[in-house]
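Listed next as structure tokens is one chain, alone, in the form predicted alone.
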Amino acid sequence: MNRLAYALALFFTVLTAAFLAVPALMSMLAGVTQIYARGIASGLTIDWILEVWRLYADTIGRSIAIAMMTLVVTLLVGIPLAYAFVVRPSALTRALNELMTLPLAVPGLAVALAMLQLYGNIDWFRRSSLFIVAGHVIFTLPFMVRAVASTLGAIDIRTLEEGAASLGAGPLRRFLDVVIPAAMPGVLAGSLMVVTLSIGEFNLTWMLHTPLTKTLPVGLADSYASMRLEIASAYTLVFFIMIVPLLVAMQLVARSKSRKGMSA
């Protein structure tokens, strides 16, 4: 019975992985074929990749820069917020917690429209990538706060702080030397989620971007709408080549940090 259950679980796992991976692999393969309609028989080429790089190279660097800026802001804001939610629970913090998750309950287009109505008249801000960063922070901040708060809530952070205070540590020293190291697993998990969501976010970014502030997903949609299918597929391949190593590296860092924390 156990073997049958294992075999069924393995079958459905492989089937699900194939369902998700095969279309992406076919799209990437189309990006290196001469003519998509003829397939591999038409020959392989990197011309389409070079064309994508010529047309959309700026969107790659901009997406990574926006994701990193979003991560910095969510770390600076999210860790103290999560600490307050766990250590200083009150009606105000509960209200803030519920209010913070509101952007997740409404479509990204509605959030972007609200931002345009509030800040659209500030020309330098509207034309800057910082406008997109602000939108991404609103969208990703709840994920950082929830990840850190769940980690702090699983340990007796108050006792740890009291022990540090008894040794003469002030509030800032306790926060830097006790709270942040204790919350590090949640910080790493939240960071991975924030970067992943920021790089792949489309709906909100599509409303907030200008022709000079396109990101990877927006450029991908633009290539699908206005270019040959081979170029759009090559864009997908470039997307994977640039983003997957970044996400894998972040996961390896998170895994090594968690192992060090367990050994300590």
Second form
Amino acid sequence: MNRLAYALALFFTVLTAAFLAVPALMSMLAGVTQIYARGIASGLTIDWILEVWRLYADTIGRSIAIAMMTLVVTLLVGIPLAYAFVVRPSALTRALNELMTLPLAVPGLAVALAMLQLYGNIDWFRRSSLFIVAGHVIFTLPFMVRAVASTLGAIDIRTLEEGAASLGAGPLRRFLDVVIPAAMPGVLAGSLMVVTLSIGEFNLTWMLHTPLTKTLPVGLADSYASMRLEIASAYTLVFFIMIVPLLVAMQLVARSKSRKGMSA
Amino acid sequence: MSTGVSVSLRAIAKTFPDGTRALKPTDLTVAKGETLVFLGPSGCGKTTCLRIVAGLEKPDAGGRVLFDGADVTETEIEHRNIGMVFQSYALFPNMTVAENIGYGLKIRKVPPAERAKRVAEMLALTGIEPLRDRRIDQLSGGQRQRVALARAVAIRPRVLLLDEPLTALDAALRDRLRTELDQLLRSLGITAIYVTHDQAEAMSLGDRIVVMKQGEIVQVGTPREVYFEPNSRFVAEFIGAANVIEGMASEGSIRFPGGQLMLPEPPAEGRCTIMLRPEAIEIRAPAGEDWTGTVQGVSFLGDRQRVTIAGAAAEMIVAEAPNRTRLKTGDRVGLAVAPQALRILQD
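What would the structure be for the form predicted in complex with the partner chain, given that what you showed me was the form predicted alone?
Zooming out: every chain and molecule, the one shown earlier first.
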């Protein structure tokens, strides 16, 4: 009976995994197939990947640049915000916290629409990649704040700061010497989250981009819509190569964090 | 070598934003080099007092904190030059033991060579040299306590503030560290303010004890004064074990259901409450004694026995007997007490 239950569970797990993995594998395989309609028999090639590089290299670079800028802004805004939420909880910070998570519930399209109505006629901003960065910050900031706040909330950061103050450290010194190092695991986890989300973001970006500010996912949609299937597939492959190391790094950080937590 | 300052508190009070009065207006002076202990149950205002001296809380308007006569009420904690040991130690997890101890010196821009020398001194003083390069999460509770102390003393503070520094440790370790701490405070000759709810800690460490209750000072005195001459039922019962019993006083003696005792000078008249320490009661054979009772229970503690006695007073009383005295439940006993061991309580 037990063995049967185990076999069934295994079967369904494999089935579910296959349901998710097979299309992705097929798509990546298609990206290196000479002629998709004739299958693998037509031979393997990296021409399509080179073609993607020729057509869309700028979107890859831009995506990375946007992700890094988004990261910088969420770090500069998110860490002090998380600190304030933890150390000085008040009606104001609670309201701010709720308000900040709102863009997660509202569809990205609606957020983008609001941004276009508000800032769309500031011409230089509308044309610049910074417009997309602003959208990504709105979308990813809550993830950074949550990750940092939960790390700071788990330790007695107030007493640590009081300890530093008693030894003569002023507010800025305390923040740099004590708060930031204590928040580090959360900052790392939040950073990987922000970068991953920013690189993969499509909803908002699709509304906010201009033909000159296409990002990787927007380019991907574009290639699916207007290129041969092999190019779109090769593009997917490129996307995977970029995003998988990030996901692995995120897992490693999360695991080393939980191991540390157990030993402490 | 006496270091440190005298600390004066003038009319300091603390009302929290929600309206609770943590501390009623309080005046107190700690002499240079003295160890003063704030003792009381949780919520009595002792920690609030300490935090006001530290600069972690601001007293209500009108309150003043003076270090050697200079007003520091408006001075931020980081400029007060105090050393503080927290109950949770507040050690920095991202720094080694040596870096923790040297942190205050680094902030004060002490040159690295001198800093290293001072850190080595502190490690030696607290007996933790082998732990120099350990991370904080590799230390035991007692080791952390020593690092916290070394870190606070390293900056040569004007006053050392200790907030329940031994409470987080187990009983055996607490006793040992209490002795070490006492020796350290004596040898440094530093002005120290110590907060605890543990009366044994207060008695062994304090030059003077400040007993607090519900935001007020109840009594200030040396350990012997507060133990032998408590000014209230609260102090009598909070410090050590005490029998607080009621009797009828007249003509220099006091009557209980089980007999009578001589009163000390000056004697009281009428209904009054007295305090009697268990070790001040001598258990004898009942014949010829003015005060008698019946043994209700005996608990053997090793070095002595604790005997519960019924019938002597309206309530049960507790006495101590030497460990080899044979006593059993139901024995009739006589109770002898020297008049000066009696203390008449006013409330």
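We call the rigid core the largest set of C-alpha positions that still match within 1.5 Å between the two forms. Positions refer to the first chain, counted from 1. Keep in mind that what you see is a predicted model, and the values were worked out from it rather than measured.
- Its Cα shifted by 5.3 Å between the two forms, Thr13 is reported here after superposition on the rigid core.
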